[in-house]
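As a starting point, one isolated chain is supplied in structure tokens, in the form predicted on its own.
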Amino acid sequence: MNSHTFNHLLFHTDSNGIAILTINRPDKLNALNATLLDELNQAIDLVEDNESIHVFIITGSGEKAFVAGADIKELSTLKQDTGEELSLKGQHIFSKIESCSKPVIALVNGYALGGGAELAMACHIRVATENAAIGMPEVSLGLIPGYGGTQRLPHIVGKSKAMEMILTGQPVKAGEALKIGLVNYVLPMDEALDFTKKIALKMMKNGPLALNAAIRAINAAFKNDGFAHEAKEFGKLCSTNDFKEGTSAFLERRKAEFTGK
């Protein structure tokens, strides 16, 4: 077993060549901050460069959350330019996951909200635990999903359901996520990792060049310029009063009072 040291990630590769990456900020429900995003970027490169790794599993530490969203304290400091810059950075990292030459499986163990849902959607396949809840509540902060969520969710669940999820900000539980195709499987917590590894082993029986080509071919069907538009809209919203109110209300644990300005 090979291991690598990060501040907010646990990374190891088993004897079968399955790499398991665990988002490890349990005190913050594994929320994504700038350091974690940088480490995630490094981990993807590690997977791509290591010929002994054949499948990549991403999950969260503990049993409450996969990734409960972005770090709201960091978000609350954004302006239009820094907001757009952060959106493009997140999109770039998640696109690297989506374009990874090796299959990437998200094991969604608990809450996957905001950036967590976007991370899960960037993976090729999603396995959820029975307590999982997936959603994008960014509108409650006066924002929109900024790491590719407005683009990937409609492709996965359809335009109408994506509109409902993003405009209401309400998450879906594991059973509904399975029903709408947002996840591939739902398992009890104590069975989910072994089941995910079994999927990985099935993939590894196939030709690695064929797997890579299949990933590229499927991704090619969904390419468009919507990601750039998402980043611009995300940045614009970071300069609004509603964004300041939304993030302040979250941090102060009160209901936001939006004015549309």
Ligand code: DAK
Second form
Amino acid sequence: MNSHTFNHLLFHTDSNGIAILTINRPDKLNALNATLLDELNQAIDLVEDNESIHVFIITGSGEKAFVAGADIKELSTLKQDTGEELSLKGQHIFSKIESCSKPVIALVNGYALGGGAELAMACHIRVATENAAIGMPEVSLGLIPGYGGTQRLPHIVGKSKAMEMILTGQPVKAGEALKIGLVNYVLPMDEALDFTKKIALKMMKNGPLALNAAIRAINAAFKNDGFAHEAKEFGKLCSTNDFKEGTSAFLERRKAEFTGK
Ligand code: DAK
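Show the form predicted in complex with the ligand, please, the one above being the form predicted on its own.
Whole complex next, starting from this chain.
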């Protein structure tokens, strides 16, 4: 069993070669801050570089949240240039997950909101626990998804459902997520990890070169230039009053009053 030390991640590899990464910032519902993103980037490199790892599982610590989004306190300080820069950085890291040469499975154990939903969608498949709620609430903060969500959600659930989810900001519960194809399976909390490992074992019985080629070929069907557009739009929103109001309202625990300015 291999393990590696990070500040906000737990990382270990079991004797079958399944690496399990647990996002570990439970007091903030595993929200993604800058350090955590950097560590996630390093963890992906570890998985790519280690020949004894065959499948990668990403989950969140505790039973409440997979990841409750990008860290809103950090987001609230962004300006147009830093917003676009952060978006491109996050997009790059999530794209590395999507193009990982080994299968990556998200085990969505609770809230997967905003950046959390985007992280789950960058993984190759998703298993959810019964208490999962997946959504893109960015518009309630005066923002849009900035880590590839505007691109991946329509690919996974179709344009119409993606429009509804992003424009209302309302999350879907596990049962609906299964119905619309956003997750592959829904399991009780105490069975979900074993079930996910069983899928991993099925995958790793196959030829690694074939797995790698299949991932590349499937990803090739979904290449587009919308990611750069998403980062630009996100950056522009970072200079608006609505963005300041949306993030302040969350941090001050009040309802946002948007003015369209
Ligand atoms: N960021 C920072 N802190 C968060 C957080 C988040 N996303 N979510 C929760 N927390 C913190 C809370 O502030 C609270 O901290 P303390 O006050 O205890 O210090 C703690 O976690 C527990 O949360 P609650 O007290 O709120 O717990 P509840 O059970 O009452 O509610 C909740 C759970 C998940 C419904 C609620 O926490 C919530 O609504 N959280 C925010 C969800 C959200 O809006 N997430 C989306 C964030 S926007 C981009 C990059 C990324 C993105 C966009 C652009 N670019 C750079 C271009 C992505 C944006 C997002 O992800």
